[in-house]
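This document opens with one chain alone, in structure tokens, the form predicted on its own.
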Amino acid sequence: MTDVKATFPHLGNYFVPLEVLFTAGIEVDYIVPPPITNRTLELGTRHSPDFVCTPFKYNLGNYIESLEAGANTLVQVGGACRLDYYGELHEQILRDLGYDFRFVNIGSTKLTKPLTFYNILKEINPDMTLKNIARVLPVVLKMIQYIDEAEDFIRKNIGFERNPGEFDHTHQRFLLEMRSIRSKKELYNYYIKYMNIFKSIEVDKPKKPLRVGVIGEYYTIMVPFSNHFIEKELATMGIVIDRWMNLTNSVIHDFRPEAKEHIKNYVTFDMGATAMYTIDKALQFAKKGYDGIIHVKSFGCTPETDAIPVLQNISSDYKIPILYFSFDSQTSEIGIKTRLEAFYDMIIMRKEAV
């Protein structure tokens, strides 16, 4: 089928994965979305419904401008709140704008076993062989790691680097040129390369530097344009930042099980989607005594506003200070900056008068 030509809305940067996965193991075309801007925003914004949340308009706005793009057959997944749906929405929307498109609602099934998933994907391209994707699939697993990993050492590591610039200069071209990469070996030796080269860039960082956990929502905390680049905007205040949340932890690897063990005394049911791990990587911040925690999340993302009065009692039981952020389409940045900077200089504080 070599007329589709298959997209997929942004995640933070695994749109690299994803590429590998629709070309070499589902092989068709693949149409990266365009880089999220205010345009995007504001093409999701104008034919979403009023109160939806934000992802969600991203989503659309993503899907709107591949469609713009060349764009084909469109993909969505599904998820523990209402990202479940939002493929049978967008469809509706999309095709109300009068665009003619194929749809597949990888959320409609439950991918309980690997069978399953592969009988969606070939709704994709039937012409997909299992002996492909059996080939590929682990490759992609594997980048989405090595990406996390990478990206975790650059978040401890950027705002402290000799040469301002040179962590996302490296890894814009780490990210480049591992989009030609097929085989895990290449892909190991790769990785190899790469993160000896983050490690050999000079940084100058204090012993006891500013320690910051960034917690809350799966989408508005892994698209840096949808938190309005709050990662470096504390990077540029030279804190080190945490953030636990990633495609390796909260998918790869389920560690569900193990947050609700941690978190027993705090909360007895699961609140659903983020809001598990969110108060559980809180409580590893308080514990490890962080000087300060982030919470980031779309405006009515109902399972992160549950978490939220337990968050305030790790607040109040740790003595941590937890900094509250809310975005929706009208966020001003001028707005976020000037709590950014009232949060830094309040943990400064603290940390002298220790």
The other form holds:
Amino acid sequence: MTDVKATFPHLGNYFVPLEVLFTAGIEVDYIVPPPITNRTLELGTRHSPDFVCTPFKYNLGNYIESLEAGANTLVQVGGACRLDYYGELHEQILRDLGYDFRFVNIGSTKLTKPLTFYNILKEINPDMTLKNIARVLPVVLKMIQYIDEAEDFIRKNIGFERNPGEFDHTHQRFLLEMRSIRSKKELYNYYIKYMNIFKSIEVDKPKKPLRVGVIGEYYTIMVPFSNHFIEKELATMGIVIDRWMNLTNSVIHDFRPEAKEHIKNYVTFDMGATAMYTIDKALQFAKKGYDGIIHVKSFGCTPETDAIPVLQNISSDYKIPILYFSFDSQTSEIGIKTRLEAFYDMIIMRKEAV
Amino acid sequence: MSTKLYLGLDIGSISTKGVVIDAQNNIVASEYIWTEGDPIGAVKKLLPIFKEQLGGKDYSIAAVGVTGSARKLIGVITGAAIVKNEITAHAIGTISLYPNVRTIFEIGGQDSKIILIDNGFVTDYAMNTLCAAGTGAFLSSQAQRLGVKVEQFGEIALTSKRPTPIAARCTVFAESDLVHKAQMGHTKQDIIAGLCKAVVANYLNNVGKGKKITPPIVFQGGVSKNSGVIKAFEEAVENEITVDENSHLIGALGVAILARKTRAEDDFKFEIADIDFVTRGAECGKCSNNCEIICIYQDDKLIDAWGNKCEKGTIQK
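Switch from the form predicted on its own to the form predicted in complex with its partner chain and give that structure.
Let's see the whole complex now, leading with the same chain.
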């Protein structure tokens, strides 16, 4: 073991597979960032440029809290939008604040060339072996997929549970125990066991429940704190929540060619980051006759801002209501509640009228 | 047998509105007062006024409905049968008066919204986000700067032949533009008319962006009392704008109707005006989230609390 204590900012519940990747695959210690709270956001906001997108602020807050918890190696990735500049800026800000750490920016590699990727992982731990990473990586990828499948099921059912809190508690247990799993076979059995538990949770689901699709920007959609727990809020109103966006669908598989084909009547050019998926899924939810769509993004997210006019066209073509949310570090809770309640009233009144 | 009546309260950031309706949705009592940052105080002030307006009639208040940004708080202290968001309340109120309405413009003290309706159902809506540009509060502060009463704004605006163009994107720009134009020698009535136009331009560019505005259009909220803004709207959307005589009360009316529809039989008494309600804020402190928890006490007894994001902060009653 080295004295490396690596960390990566929170994204949904993926800290579980990430921890396995770092500890078992790269063989270094991993510091799970403390759960995101108001303090995380305050720290991140205080030291970020005011107009940077909100995920940058959350990431920075995670880094600071992880550094406080003993992390000494910070990892960042890149992407097809401003995310590509995050790493450089995070590193500079944290250095200016006087922290001592190593910064490994995967964003600076070309993922299409596996060797550079391997080299950058080597940067985290020079003693890392290819054999080990080849053994652990498939387990990590499966973990991501199973988490995504379980959470998809939860979103569609949690609003109807008989005993409030049952899904949440089972979900927490599912994630906690998964952290010790290291083999694919063990993981598979574990997954089957838990899916059966999830499916056995008693639900009161009407025959034709309200269905709402959630679409939008990568980070805001996957980090409940950053969208004010909008999915949970909606579910408790008794709504089936459908969200396609997750790591399985965006990083492990590449659905971009399909998305582009689906939406060719609406979009000619690639619009960057998640905009194509946003539009593709909106169209799909509309075609499936969903009761409504909710679009979430961080304030100032350019690709998702560009997607909005297209969404408005889909909304009017298919007569499906779309509610737009733009979150930043100072969004008022009551404003979100008011809009969500009105959204619920609108879709239920429409449904009852039909 | 006493008549069953229904009370609707709309407690906004700037003003508190209330109506009492009968079973046919006729308004039998109504009042509009300033909230002045004290929603509980405003409601306590409002209730005796209703009692007086209803006089010696033989009636009972069968249900209370509450809307507006202080709806949760006032809902608890009045034991409301229904607590509804202001978007739904406005839509229900308007549809009861104008069943054919297709578009509702609403501009209040701090917020503004647009509601689109088709066949008596809400199909789309939007509310201003992040910014209170072009709302009543902005007009009030500019009226003060110009030394006129905001109530006279409309009248003065209508006398202008050449409204001064004023930047509409943001109140900060609008204000500096206004100061600049005044110092250049533009007349007060032209500036006021220009402000009314700026409010409309801002509304249509922000809240109304991407929404298809179809007539009949109904305009309501406090700002709908301003004839200058009505005129600016009519010019901008090239359509007639309907403004009800009770256009400031529609939210309260809507929630009163919803209260009636709950079929509650509560027999609400106006006496709560004499009960002592106190709210206290406390920081949870059980994690670094530090949720701010609000506790509501009735005569020193805790009746409700909220603000916690997780179960750790639940307060036992």
